[in-house]
Each structure stands twice: as C-alpha cells, then as structure tokens.
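The chain below stands alone and is given as structure tokens, in the form predicted alone.
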Amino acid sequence: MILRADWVLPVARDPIEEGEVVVHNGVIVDVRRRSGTRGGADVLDFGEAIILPGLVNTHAHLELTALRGAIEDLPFFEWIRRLVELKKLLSEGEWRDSTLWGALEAAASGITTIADTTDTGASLYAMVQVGLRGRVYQEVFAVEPDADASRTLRALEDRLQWLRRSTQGTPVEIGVAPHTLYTVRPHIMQTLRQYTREKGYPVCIHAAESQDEIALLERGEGKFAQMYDGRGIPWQAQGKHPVDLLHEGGWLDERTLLVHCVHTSPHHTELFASSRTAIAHCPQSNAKLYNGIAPLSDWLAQGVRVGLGTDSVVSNNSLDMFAEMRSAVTLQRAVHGESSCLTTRRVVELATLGGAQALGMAERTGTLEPGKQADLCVLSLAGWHHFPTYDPYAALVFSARAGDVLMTMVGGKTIYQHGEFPLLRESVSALRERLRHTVRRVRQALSDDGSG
C-alpha cells in the first residue's frame, strides 16, 4: 500500500513535500518523495493533505465521555466532587457505551495510541473494538480509614487478571493507576509500589494538579481536608509536596507516568529528569479547571520526557489533540515570552514521538520510519482555514482541528476513514441512540438536584 499527499511529516526528519509512505504487512517500509508508481487499488492519493504519525494521547478517561458538558464553570474541588456523584448514575452497559463513543471520537481525531485511566475497565473493550493501540491503567481508590491493603490488592489482581486475558493478541497493554496521594492511603501506596515493581506494571498517578491537593498533603488544610473532616475520615498531613512524597516512596522512575504536575518547582523538574519519570501534560484541562499553567518549557529545557494528553471530555470537552497542541504553545508563550522553547515543530513532536517515548512505545510508534508500525493519520488541507499552507507544522498547530482528519491507521489497518469505522462490529447510530437515553437520565438527575 502506498499513501500519498502534498506533505508527509515523518517527525524523525524534515517534512517531505509531495511525499508518500509505503506500508507492507502493517509496517512502514519507506518514507520518500512521490515515486513514479501509477495509481491503483493499492495507492491512496490524498492530494491536498498531510500524512503524519498517529497522535499519541498520553492521558484520557474515555469512560467519562457520556458526561461531557454536564459539569461546567466549577473550580477543581467542586468539579471533582460533582463528578464523583454523577459517576454513580451509570450502569455497566452505559459505561461501555460511553467509553466506546470516546474511542470512536479518538479514532476520528487522528489518535492512534491512548494511555487511558479507567475505573470500570470499559476502555479496554472500547479500544480493542475500534482498533486503537495503547495502555489501560486500572485505577485504584482507597481513601477510607479502614482501607485494607490485602483486600485492595486482591481486588486489583482480580481486575488485572481479567484485563490480561482480554488484551491477548491486541495492541493494548495494561498498567496500574493509584489515583492520587489524597485518594489512596499511604500504607496502600506502599503496598502498590511493591506490587507494581515486582510484577513490572507501568504506573500512572495524578500529581500536583491543584493547590487544594497540595494544601491537604502539606498542611492538612483546605477544601479536601474540610470534606474529609465532614465525612468523618481522619487525614494526617504528611508535611511534604506530593512529588517529594512520591520520590521518597520510590515511585519516580522510567515506568511511571505522572499526570498534570501543574504546581511543581525547578527542584521537581530535576527529579523528573534524573529519574526519567514521564509527564502527561494536559494544558486545556489544567486551564479550564482553574488549576493554572504547568512549567512545560522548564521540563523540556531539562530533558524531561513529556507527552500531551487531553484528559477526559468532562474537563476538556473534546479529544482534539490539535487544540491541545495549540494551547500548549500559546500558553507557554504567554507566560514565558520569547524564552519559551516551544515551537510548532516541537509541540507536534510532543503529540507524537514525545507521547510514544513517555509511554515506552517509541520503538513501535511515534514517527514515520521504516521498521515502525504503520500508525498514522491523514489531515485534509482543503478547508478555508488551511489555504494557503506554507509550513505544515504551523498548519497542524495553528489551523488544524480534529474534524479535518480524513483517515486513521493503526498497524496498517484503517480504523477510521471518511466517517466510517471499518473494524467496528456494531451500529454507530444504535450506539448514539442508547447514549441519548443515558443523557436524558443524567439531565433529569441534574434537574432534580437543581444543578442542571
């Protein structure tokens, strides 16, 4: 198969004008200038378009898709408390539908790899159905004062056993996600650290996302402390920043992905760099929930492994990685001015190769190079907002949107093209109708308690 377009962006090297990508048995065998091969059934010429590596979304919660737009204009603490209540409304089948809709949105947006954090485990089902590559991190919560380490571990092992069986023969891996240091008791965190290290599971942890989190962990103060006190949950401040606690607990290493890290210092940047800890940077979620702007430029200057993530569509409202790139660049330039090291080329690297490196998958995906899996997407340049195009990187970062994607391919298999999902075994319209019913129930619940 030969894919052609006005532009090919290998990311590993300079853009190729009038280029093509040659794929055989799901693997890229050549990336080159357009050859003399005539068109045929095995040649796809997209013309006014860009072929680029598939986008790597290093942090999402696909299962929350059905709650998009249900919680708006709230600061972080109030937002997360509302989310906890709304999650109680969905049934097992509704979680699967919600997650599948998110996976379809991802595929249609040019995303080929997702690191998804899941409570229910439904994201595995959705990613396999759609054909996405990625990793499913099973979340762990253990905040109650009587939380038992052995019981928590048994429940986790049961879920992981099911996940392992379900991922066999798929491009999806599994990991473990202790949610945060304020939702998992310290003694449970110690048990999980020993367990994940022994079993070799990659780890994902939300860290330093909000000032409320830091107030609780450092001083035992703030909104989380007041909430726990009101619920009769004793909490003793540990007197240190969450990243320092993670460092002391042995969590910072190349198998760990930290999410957000908005409120971190140059000292923490040094820890990230020296330990090879990766970070999922979610600029739009951070900004929307009033949490601030993470020190991305400092991380990159020190060689920290960073990928871009959308977070959930409850906190971001879309899985549009092009919008995420745009926000990453503009927010850093607004804060750092000309000292920001973020160029359009660099942020496209973060959304592709950077994400693959953060997840330890760079030998398979993230660039268009011979020997790598044929994970790619094709973005149309035919829209009003793209003409004229002088610089393909600038077009991707400052003009592109998810709706411009024409095709998405994973391992040489087309998972999305022109509104169709070739691997999907069920009706999109039937899925949408089921979700309409779920949305009506959620809206009624919001109306009943006066928040809708």
Contents of the next structure:
2 protein chains.
Amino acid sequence: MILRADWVLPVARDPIEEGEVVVHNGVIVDVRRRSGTRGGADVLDFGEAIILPGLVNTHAHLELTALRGAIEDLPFFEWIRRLVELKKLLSEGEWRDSTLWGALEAAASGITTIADTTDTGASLYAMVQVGLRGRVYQEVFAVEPDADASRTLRALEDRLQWLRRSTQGTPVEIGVAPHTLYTVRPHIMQTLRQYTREKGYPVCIHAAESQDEIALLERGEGKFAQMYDGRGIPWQAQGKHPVDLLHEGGWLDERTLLVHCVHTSPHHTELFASSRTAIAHCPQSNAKLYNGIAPLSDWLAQGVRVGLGTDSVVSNNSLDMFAEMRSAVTLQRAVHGESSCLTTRRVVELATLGGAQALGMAERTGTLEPGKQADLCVLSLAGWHHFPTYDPYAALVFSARAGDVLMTMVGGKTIYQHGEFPLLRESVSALRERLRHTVRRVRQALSDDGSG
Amino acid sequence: MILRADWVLPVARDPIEEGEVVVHNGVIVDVRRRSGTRGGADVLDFGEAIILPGLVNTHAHLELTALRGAIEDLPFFEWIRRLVELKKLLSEGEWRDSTLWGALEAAASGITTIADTTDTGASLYAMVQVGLRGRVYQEVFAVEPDADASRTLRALEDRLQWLRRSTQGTPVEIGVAPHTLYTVRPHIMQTLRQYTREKGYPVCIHAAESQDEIALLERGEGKFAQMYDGRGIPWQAQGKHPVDLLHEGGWLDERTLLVHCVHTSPHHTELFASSRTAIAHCPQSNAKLYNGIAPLSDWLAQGVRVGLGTDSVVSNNSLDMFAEMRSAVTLQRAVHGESSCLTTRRVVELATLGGAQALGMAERTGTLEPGKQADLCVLSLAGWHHFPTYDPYAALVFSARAGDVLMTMVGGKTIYQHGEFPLLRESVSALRERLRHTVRRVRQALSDDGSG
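Form predicted alone done; form predicted together with another copy of the chain now:
After this comes the whole thing, all chains and molecules, with the earlier chain placed first.
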C-alpha cells in the first residue's frame, strides 16, 4: 500500500514535498519522494495534506470522558475534590462507555499511541476496541494510614492479571500507576516499588503538579493537609519535595514516567536526566488548573526524555495534540522569551518521537522510518486556516486542529477515516444514546450541588 | 426568522437551554426559550449547537494572509524585519486577494466584526465583499527623521477619502493607525493627533509590544536602536515608556485602541482605566513572538476596556477566536494562579461584548439582545470533542475550534454557511488559484534567502 500527500513528515529527517509512505504487512518499508504518477487500487493519494507519524499522547484518563467540562473555573484542589465526588456516580458499564468515547475521540484526532492511567481498568477494553497502541497504567490509591500492603498488592495483582489476559495479541501493554505521594502512603509505595521492579512493570506517577501537594509533603500544610486534618486522617509531613522523595524511594529510572512535574527545580532536572526518568508534559492541563508552567525548556536543554500529554478532558477539555503542541510552545516562549529553544520542529518531535521514547516504544513507533510499525495520521490542509502552507511544521503547530485529521492508522490498520472507525464493533449512535443517560444523571447531581 | 439551537448564549444574560433568537429586518427582536415546536420556512433549527453573538476580533491585519507561516521561530525584531522584506513582494492585486482570503477565513470562523489595521487599504474591499462589520484603520509609517508632516498628512487624507467613498452603505468604519512610536516620528505623531481629533477619527496604535521597542524609546538601546544606527538613521531616545509618551501626547482617550501593551505596569493600567483607553489583547501573538504575557487580569480588575484580537496570521497563525480565548485564560491562570479572575464566562464576554465596547460598537453588536443588529454565529456541538456538553461557556473556551462554526450572520445577512459565502461575488477557487502564484513567488524568495 502506498500513501501519498503534498507533504510527508518523517520526523526522523527533513519533510518531503510530494512524498509517499510505502506500507507492507503493517510495517513501513519506504518513505520517499513520490515515484511517478502511477495510481491504482493500492495507492491512496490524500493530495493537499500532511502524512505524519501517529501522535503519541503520553498522559490521558480516557475513562473520564463523560465528565468533560463538568468541573470548570476551580483551582486544582477544589477541582480534584469535585472530581472524586463525581466519579462515584458512574457504574462499571458507564465507565466502559465513557472510556470508549474517549478512545474514539483520540483516534479521530490523529493519536495512535496512548499512555492511559485508569482507575477502573476500562481503558484497555476501549483502546483494543478502537485499535489504539499504548499502555494502560492501573492506578493504585491507598490513603488510609493503616492501609494494608499485602491486601493492596493482592487487589492490584488481580486487576493486572485480568488486564494481562485481555492484552494478548493487542498492541497495548500494562503498567502500574501509584497515583501520587499524597494519595498512596509511604509504606505502600515501598511495597509497590519492590513489586513493580520484580515483575518488570513500567510505572507512572503524578508528581509535583500543584503547590498544595508540595506544601503537604514538605511541611504538612496547605489545602490537602487541612482536608486530611478535618477528616481525622493523620498525615506526617516527610519534609521533602515529592521528586526528592521519589528519588530516595528508588523510583527514578528509565521505566518510570512522571506526570506534570510543574514545580520542579534545576536540581530535579539533573535527577531526571541522570536517571533517564521520563516526563509526560501536560501544558494545557497545568495552566488551566492554575498550577503553572513546567520547566520544559530546561528539561530539553538537559536532555530529559519528554513526551506531551493531553491529560483527561476534565482538565483540557479535548484530546487535541495540535492544541497541546501550540500551548507547549507559546507558554515556554511567553515566560522564557528568546532563551526558549522550543521551535515548531522540536515540539512536533515531542508529540511523536519524544513520546515514543518516553514510553520506551521508539523502536516501534514515533517516526516514519522503514522497519517501524505503520502508525501514522493524515492531516488535511484544505481548510481556510491552512492556506497557504509554506512550512509543514508551522502548519501542524500553529494552524492545525484535531478536526483536520482525515485518517489514522495503527500498525497498517486504518482505525479512523472520514468519521468512521473500521475496527469498532459497536454502534456509535447507540453508545452516544447510552451516554446521554449518564450525562443526565451527572447534570442532575451538579444541579443538586448548586453548581450546574 | 427564528434561529434555534440546544443552547443560546446571549452573553448579556445567562445561557438559555433550548433557546431561540428571533430576527426581523436584520435586527434581533427576541431571545428566549424556544416557543413550542412549530417549524416552518422561517425557522432554522441547528439542534446540537450553540448560537452566540458574532465574535469581535479587535486586531487583525487581513492583508498579510498570503504570508501565513512564512516566518517562523524568529524573535520579534528578526520577525518584523523579515516581514517588512516579504511585504515588498506583493502587488496591489495580490494584496487584495490575500486580504479577501483572510476575510473569508474570518467569516468561516464565526467572526462578525473586525478591527483591521491595513497598510495597503485592501481590507475595506475584502470586508465589504464578504459582508463583515468593523473598522479599517489606515496605517501611517514615517520613520525618516526629516519626514514632512504636511506631505504625510496629504497622503493620508487621499487614502482616507478613497476609503470613505467605499464605505457608504456598509457596516465598515474608517480609522487611523499611526503604526508605533518607533516607526512614526514624534513631530508626525503630533500632527496626526491634531488631525484625528479634529476630524473625529478613531485611532489604533501598537504599543509596548516588545522589550526592544521599550529599550529604544526609553534608552536608545536594543535591536531597533542598533538597526537605526547601522543605517545612519538618527534616533533620539525620549527617555520614557511608550505608554507614558502616548499619555503626554494626548493619545489616551476612549477613541483610542492600543494593541498589545505587553510590557506595562499597574501605573499604566490606571492610565488606561481613567482615560477609558481601549486595549486589543492578542495573547497568542504576544506569546508566539517571544514577547510575553500582558497583565490582562490586572486590566480587568481595574475595569479597563479590553477586547481580544488574533493579530495577523503571520503571528498566530489562524483567525481562531476560540483558540484565542483558550490562550487568554490559560496564560493568565498559568502565571497568576488562583489570583487570576479569568473565568470561561468572562473570556467569552471579552471575545464578544468586550470587543464591541472596546471599539465603541456595543450599541449595535456584541450580545444577543432585542434591538441589536443580528450579528451571530452558530457553533456545532456534534463533534467528538464536544460530547458531552455540560456548560456552553466551557465548550466555547476549552473544546471549540473555529472549524466547528456552521453559520455566521451579520445584520441578519448570512455571510457564511456550510462552506459557502452567500454575499461573495468572486469564485473562491479562482481566488485560490491566483494566490498560488503569489505563494510560489514568496517561496522562491524564502528559498533564495536560505530560509525556506
């Protein structure tokens, strides 16, 4: 099969004008300037478009899709408290539907690989249904001071076993996500570190997202401290920054993905670089929830492994990696001025190859190169906002919208094209109808709460 | 005519679920909850959509559309130097085509009112062709130390007379835009101030956009100073911040629109508030060109009149006011944290009513209220990224993209619907074909320059 377009962007090398990508058995076998004008049944010519590597979203919570836009204009602490309350409203079936909708949006947005953090476990089902590549990190919460390590571990193992069974023959892997240092007790963290290391599970942890998290861990102060205090949950401040605690706990290594790391210093950058710890950078979520701007420019200058992540649609509110790239660039340039090294080309690398490297999947995906899986998306340049296109990198970062995506392919299989999801066995309209019931119940709860 | 949708957002009051807007003779006569289910030839039901006031873009340079994405990854000074060079490439006819394409993009993006700053004068033609409301500010440059005031004024008067003739019977007004204090000499500024005041022209000036501008005016230093020095153009530093110079020059009043004002202090905020000077806030352009983040939260807290502007597509790179709203919110929240007062509702107000107030057009446009002109747009909520929608404000700011716009109406006339421009007398494909020639020449020049 040959895919053609005005531009092919291999990321691994310079853009190719009038390019084509040759795919055989799900693998890329050539990326080149178009060879003559021969058409045929095996040639797909997208014309005024860019073929680029499938986007790698290094942090999402697909299961939260049914709550998109339900919690607005609240600072992080109040936002996460409300989220915990709203999560109680959904049943297991509703979580599956919610997650599936998120996976559909991802595929329609040009995303081919997702690192999804899941409480309910529903993301594996959704990603497999839609045909996405990626990793599902099973979340662990253990905030009670007397949380039992072996019971926590048994529950986790049950869940992981169930997940593992369902991944066979799919491009989805399993990992473990101790939620944060303020929702998992130190002794449980220790047990999880031993366990994940023994079993070889990759790890994902939210860290240094808000000032209140740091205030709790360093000094036993701030909104989280007040909340625990108010509920009679004792919390002993550990006197250190979360990243330093993770370092001491042996978590910083190349199998660990830290999410956010907004409030980190050059000293932490050195730790990330020397330990090869990866970071999922979520600029829009960080900004929207009033948390701030992470030191991305510093990380890149020091060679830290970084990918971009949308985070959930409760804090973004869409899975638009083009918007995420734009925000990554504009936020860094706005605060660092000319000392920011973030070019359009560099941020497209982050959203593709950088993400694949952060997840340890760069041998399979992240660029258009012979030998890699045919993970790609095609972005239309036909819109008003794309004419003219002098530079495909600028088009992707500063003009493109997820709605411009024409087609998304994973391992040579088309998972999205022109509004359709070829691998999906469910009816989208039935799914939407079911979700409407969920939405009505959530709205009712919001309105009872006086906030809707 | 009755326009219906799942949501009507009057901005002047709370959102109406299952709402409708009644339009008669181009004027809004009622905004209400839908009255029964009666259909009919005069009822347009958009279903899953939001009807909102037409967006007010308080700063654009539509004529630069053909240069979209031609100058990337350069800091402000290098960017504007390159822009000046590229502008030399276009002929009068090409400027008209370029501007018209920009006006089409604006209409397709839900914009109904534009304050456009034009060097060539082409924007009036384009806005009238497409049916947009707004104001065209004729730019004045006069950087030569011996620039002749009366000659400059005669040239301006000729241009204004020509523009005035073409505005008769259109919803477009005329203004004057002395470009900046570093491209118009003080004695010319003085002449222009007298002239615009006498004739009652509204005024638009770029001010405090970059640190280099301030360094030149305050201390005779920085990149602009070095450039003038290198070219043997003498420049006497005026020892003051541009906004203070404008204040002394009598420019700060309610007929003046200042653009950018990135590097301004609380003292300047007070000046803006007490003088009723309006500001066109362009967060994406400010960030993208490494200039920084303007003190929007402070302006709003002090009651300064502020609208949002996209600036040109050379510094943005699209006319997507939804993206602009999102950036306005995320940039403020990122730097000011919880002390930022920028809610989703407030920023939607800025993009509609706030812009209309900044331009002195709020009696005609900016909200959906009986008695105002029927300036509105309809945004589809049918996309993956819009489901579910709990809150129309959050949908507009955090999920919406300009590509979701279904229809745009100015004064009761549909100027855009489903890819068509009913008022346009030209062929879009012929326009595009002509622009392709321009683009080829610009690409050639970029490539000769070693930068393409």
